[in-house]
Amino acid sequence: MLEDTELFKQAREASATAYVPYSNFPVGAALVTKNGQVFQGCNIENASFGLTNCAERTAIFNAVSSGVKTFEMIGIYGETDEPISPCGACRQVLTEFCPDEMPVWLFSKTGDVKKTTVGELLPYHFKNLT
């Protein structure tokens, strides 16, 4: 298991290839495997704002789209005095492919840490019913 310097280094070296020309706010994740596979995912932002993509859907979706779909942890660092926490569409993602009791590593970029889990994230979110 990857130790929280190690994540937060892994989240804040994603948010260095964020694409935020209109908000100048970068946000890296890193999503862990199972087995150990780091997925790391920035900000993706779009000149139609509802078409931008967050950090944490951008690493989930990157090991989706490779075929894995059981993670350990996620750690999310932002360009922020306090940790960053993820938005609502985030949070229900994170709920569709991570158990409840997964920890969440929130970092700031003065190394703030606040731990959490998905379930706490998300209290009564939407279950996969199938």
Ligand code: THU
The other form holds:
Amino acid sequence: MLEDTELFKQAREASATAYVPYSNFPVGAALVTKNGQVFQGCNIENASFGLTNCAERTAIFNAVSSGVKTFEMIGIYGETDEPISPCGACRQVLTEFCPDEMPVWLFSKTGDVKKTTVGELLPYHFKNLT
Ligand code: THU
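Show the same protein again, this time as the form predicted together with the ligand rather than the form predicted alone.
Starting with the chain above, the whole complex follows.
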């Protein structure tokens, strides 16, 4: 597990490359793997707004496309007064790769942190049972 301050720094740094010409709302995510590697992600918007990819999904897809699928924690940073909270689509994607008990730390712009878990964010989530 990373310290609060280290995870905060990694998530904030990730937001620096956000492509947000439409919302001007940069978000960063830092996804820590079981062996301590960090994969970062930012939000990437599109003129067709619905195609926007959130920071959390970018971080997961970044890791999975590098061949890593075992995660320990994720930090999410928004330039907001209160800690940011992931959208429903990102919650579902997190459940695909992360155990329910995995910590999710949500950061405001000043580093206030709300600590939750994947399972708390999306209880009774869809799983492919076939
Ligand atoms: N966004 C994220 O990247 N993660 C979240 O947790 C919430 C929302 C992005 C999507 C869009 O680019 C911008 O924030 C405003 O909704």
